[in-house]
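Starting off, we have a lone chain in the form predicted alone, written out as structure tokens.
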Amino acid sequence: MSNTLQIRNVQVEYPVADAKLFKAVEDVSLDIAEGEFVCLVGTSGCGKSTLLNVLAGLLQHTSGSITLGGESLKGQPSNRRAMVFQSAALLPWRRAIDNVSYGLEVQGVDRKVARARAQEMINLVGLSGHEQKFPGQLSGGMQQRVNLARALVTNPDLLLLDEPFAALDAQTRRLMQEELVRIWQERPHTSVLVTHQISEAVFLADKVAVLTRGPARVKEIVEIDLPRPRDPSVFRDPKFRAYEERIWDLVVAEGVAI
């Protein structure tokens, strides 16, 4: 079954003071092909994370439809979707490998099988040798690797990432971007990432959806025609810089700095 994600005329409203409704997302339609990597960018507070939370099943959309491989996603979170948040939020009393295997254990997967799959993901994200360390013994970047491995271990049909590297220093963030590209190229998942950093979006994505100032609507979809596999040399490509400037112009035209 194809894991194409189809978003059709999605609107999100929620109550605020005095029983009024606040419209966060308005009439968003977007197609994301199986195995495609899409980034959402836009001004602060425009509704990027709201839309991502709807895709994750953490929020309900008011109207419209969302399907993944033809199956409606309206409802509670499911094993078909995995979310990587900005904060790793690892369980401090569990070692790295046990944090990664936790989701499988909750699903009832045999502990030995869960740990074997967790070890595979630990290896994939480049943490071999650190399996037995507690979160407090890991750097911020290493904690996010564990966070990513924890999401990937369930082999989700849809991977959602909400500014996963925003809390990292610039050097570590760049390294993690490169790692995410490597991991995704090894095991492509249909992926949606929210970011404020336009260079990050261009480096990671097959296409970038620029959202309007709230309520969020799709202002323009920019197809990123840069060869894969990508490596850091692409940052110096004039074509890369042209994409970056184009997306920047679209965002700042909304009138609020990102």
Contents of the next structure:
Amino acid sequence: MSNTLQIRNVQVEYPVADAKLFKAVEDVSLDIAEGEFVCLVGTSGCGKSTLLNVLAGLLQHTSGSITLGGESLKGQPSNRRAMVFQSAALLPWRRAIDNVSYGLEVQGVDRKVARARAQEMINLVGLSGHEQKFPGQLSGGMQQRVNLARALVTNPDLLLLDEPFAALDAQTRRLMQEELVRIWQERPHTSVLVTHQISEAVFLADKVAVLTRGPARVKEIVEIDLPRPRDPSVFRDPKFRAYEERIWDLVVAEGVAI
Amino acid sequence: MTSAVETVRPEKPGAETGPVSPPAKGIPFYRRTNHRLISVLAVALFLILWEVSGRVGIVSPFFVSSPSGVVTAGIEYFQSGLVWTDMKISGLEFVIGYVLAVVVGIPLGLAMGWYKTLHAALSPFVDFLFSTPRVAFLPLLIVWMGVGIAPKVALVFIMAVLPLLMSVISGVKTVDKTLLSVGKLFGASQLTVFRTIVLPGSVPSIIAGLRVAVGTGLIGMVVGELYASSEGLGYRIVEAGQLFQTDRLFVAAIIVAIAGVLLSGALARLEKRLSAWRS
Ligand SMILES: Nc1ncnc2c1ncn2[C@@H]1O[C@H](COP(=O)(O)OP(=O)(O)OP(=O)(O)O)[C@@H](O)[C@H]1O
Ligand SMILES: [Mg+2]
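Please move on to the form predicted in complex with its partner chain, as the form predicted alone is already shown.
After this comes the whole thing, all chains and molecules, with the earlier chain placed first.
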């Protein structure tokens, strides 16, 4: 079954003062195959988060079409999609495991089943032993793992990640990237991740879409032809460096620093 | 799994936040000492100064009474049995008024925080009542409801309900927007978002509102008995005042204050219980 995500000529405008519209995304077209990992990079304010929110169904595009496996994604969010926010956005009054099972509960999954699946996810993201802690008792990296587990547990057809590791220190960030690669290779979800760190994009992605400065269009799609399964040794691969350089040049050519 | 990021060592739930006394060397005494002890000492010092200033004639006990005078008057008040009837009537006014305020204030506040239309329709009235000196409604309430317990209950109610309303409304409105989109993202219905995110997120504000309402409700209770009454703690305060019996005035006022502190303390414990996650 092909669950290709087709983004066709998507345009997004925000209503601003005086009944005017501000165009945040000009014309984005992108095909993402089932189980493919795509990273979006581009200058700050070019419209990456906007595009991701549209894919999540939190925002409506003004023209163009988005289909997942042929079915239109316009309209309300649905359990086919899940999003990992930059701020972990955990419910502070729920324990780690209850945060993970939240999406399932909302979708009416039986409590026991939800718990069992949440526990499985907690184990997958390496948080066994911490499931009874409240978010306030977890470190930033651990919170982000819970955030990831909460999105993965619903087994979404489309996983969206908006700078998921931007708030972490460099060391934790690197560990989380390796963790994400491991998890994703274990369960390859169709994923779209926004990042400002080009090495992150190259390490994670099957292809990197470089956007123009806002309003966004796709400037170029760089296929990352690095072996899978990947592990941190690819960071030393000369091809890796070459991809980094190339994407960097594309982004910088857009002018504004990212 | 690597656990390089597991650096946070959570506090044991219920572990007290009381100051752990560090080794004493080199730390000034006012840092070393237990804060509770300082509070007790401050009160004791105040009582001594109060007693002494009356005895040596700095101020006249006729105006400010004295701790020993208050204790004597308190014993009399209890022995006469009057205290029980006063506490019963005042307590009844307060409890009915306060419970009504809770029953109306929390649901209405939640609804006003959640539904913008309802907020737009009612907020002019709420803001007006909130900024008015509400005790001034007492004569009106007496005109409407007579001299029985009803106008006093009503005054407790309007004194208590407004701060509670304001607090609940702001609690709902200040729930983190990202959390709301988390609910929305998982396809939660409005009702589910409300139940699983807005409601638990508002608990701290609800309890804060309940605590403020205790104070304002007690003001309503006392003021409600200032006119057209013949019993109750508030009435006892006026009566003592008119007879220049400052000792008895203080006794009744202290009973009200103790009730306030106890209720507020109970709510503080409730809050601690409901927000164990805020460690
Ligand atoms: N709610 C909004 N109303 C009006 N304009 C908005 C709104 N949100 C974003 N914008 C504008 O849309 C453009 C794109 O914003 P967006 O947040 O998508 O950028 P971004 O690529 O994610 O940037 P960054 O990398 O800094 O996160 C910006 O010019 C921004 O000012
Ligand atoms: Mg962004």
